[in-house]
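One chain comes next, on its own, written out as structure tokens in the form predicted alone.
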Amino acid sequence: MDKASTQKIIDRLSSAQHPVLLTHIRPDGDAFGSLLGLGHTLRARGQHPSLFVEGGMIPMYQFLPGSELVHDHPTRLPEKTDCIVSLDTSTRERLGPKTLSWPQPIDIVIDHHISNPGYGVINLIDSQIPATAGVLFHLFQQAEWKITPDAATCLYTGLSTDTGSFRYRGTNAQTLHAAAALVELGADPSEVAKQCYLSITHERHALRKLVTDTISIKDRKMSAYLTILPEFYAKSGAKSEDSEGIIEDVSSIQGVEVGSLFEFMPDGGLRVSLRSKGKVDVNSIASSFGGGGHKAAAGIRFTKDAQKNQELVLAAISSALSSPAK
């Protein structure tokens, strides 16, 4: 990590008594873990952070300590706001539509997505660390700030979920050292694993079954994709956040190099998730359509022409798989 940029952020955070902490729409474990990890750490220092995300806390992550501190976006920022921090969010727009009307700039961006252009006044973006929770852990170490057991639990959850429980490419010795340190500071790996991987609701299971039945395998069995149709939610009783992790059902198939998930939206839009085992840079594919993420995991959002755009993305995957490895 860039120590100079990190120190600037430490100084800016230290001077803020009423910071607003934000993360991306459709938040995942790293989003909530980073949001609450920083929130707990600043509160332990006597500061008064406000934590916001579009839609507020979701049931899957309510086990995280301090989950009641996370609220839906307000129409206006709290009057005392003296710093806005974006966490784990690759573009300004992904913070949510309500935030776009706020006149204040994003003071600090802390992220690990390689596609992040650096839209904050101060930016700390380290794509070599596989989770924003890991970036925060190293920031806290440099600042010599105390990491409470509650903060450790949240950061460990972010690190665990964004590495696929330490299975994804990018997990290295530094990642595991950070995880071990967080366990020593109070995180319970068994409890986090139980909550994140062994507590699937009946509704989520029903959605998973519907989606898995749509599987298509192509490109000489090197790519596979799943489809979510709008009616699947009504049939299963699931919510949009229940689709998290379903892409693993195709990306884990032996021989499949690129797994993808296409979610058709009721308004005609399309959400795309991409996963790679290493031979294909899916961030490059996503970026060509205005999306982004990492080499091994990326996403795209289209506002219209869902069927046409699905075909275009699948064609881009086929082209990448037929190109000589670089």
Second form
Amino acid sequence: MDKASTQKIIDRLSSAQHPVLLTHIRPDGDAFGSLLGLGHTLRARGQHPSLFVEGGMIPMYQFLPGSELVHDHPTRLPEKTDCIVSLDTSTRERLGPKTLSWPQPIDIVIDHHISNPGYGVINLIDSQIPATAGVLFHLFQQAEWKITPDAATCLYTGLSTDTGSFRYRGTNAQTLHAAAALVELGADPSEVAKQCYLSITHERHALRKLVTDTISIKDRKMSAYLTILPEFYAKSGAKSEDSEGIIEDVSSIQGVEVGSLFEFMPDGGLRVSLRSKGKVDVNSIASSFGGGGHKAAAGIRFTKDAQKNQELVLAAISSALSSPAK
Ligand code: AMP
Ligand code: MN
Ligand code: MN
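Here we have the form predicted alone; I need the corresponding form predicted in complex with adenosine monophosphate (AMP).
Let's see the whole complex now, leading with the same chain.
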């Protein structure tokens, strides 16, 4: 991790009394884990952070200590705001539409997305670390800031969820050392696993059943994709966040190199998730359509021409599979 920019961020954060912490739209475990991990750590230092994310907390992550500290975006930022921090968010736009009308610059960007252009005044982006929570862990160590048991639980959750429970590429000895240190500091691995992986709601399960039934397999069984139609939500009673993780049902099939999920939105848009086992760089596919992410997990958001764009993305996957990047 870059020590000089880490130190700049430590200095900038130390001098802020009322920092605003933000994370990406459609937040995941790393988004909430990083938001609350930094929130708890600054609060333990006597600072007064405000934590915002589009839509506020979601039920699945309500088990995280301090979840009541997370709020939906306000129209205007609190008056005393003296530093804005973006966490785990690959582009400025992914902080959410409401944030775009805020006049203040983003002071600090802390992230691990390879596609992050560095839209902050100070940026700490380390794509070698598999979760933003891991970037924060190293930052706290360099700063010698105390990590409370609550902060440890949140950071551990970020590490666990972004590595698919320490299974994905990018999980290395350093990741496991960080996880072990967080357990020593108070995170409970089986409790986090129970909450994140063994607590699927019946609605989420019903959605998953509808979606997995749409499976199509192509490109010599190396590509498999799923489709979500708007009516699946009404049929299952699930919410939009319940689609998180369903893509694993195709990307985990033996021989499938690229798994993808196409969600047709009620407004005519299309949300695409891509996963690779390693032969194909899905970040470069996503980036060619204006999206981004990581080599092994990336996404795209189209605002129109859903059907046409689905075909274009599937064609790009086919072409990448016929000439793998390495
Ligand atoms: P998802 O498939 O939504 O879980 O996203 C996979 C990864 O790609 C995550 O790390 C996201 O932050 C990133 N990502 C998803 N959608 C986009 C997008 N439209 N632009 C940039 N990055 C994205
Ligand atoms: Mn995330
Ligand atoms: Mn992340």
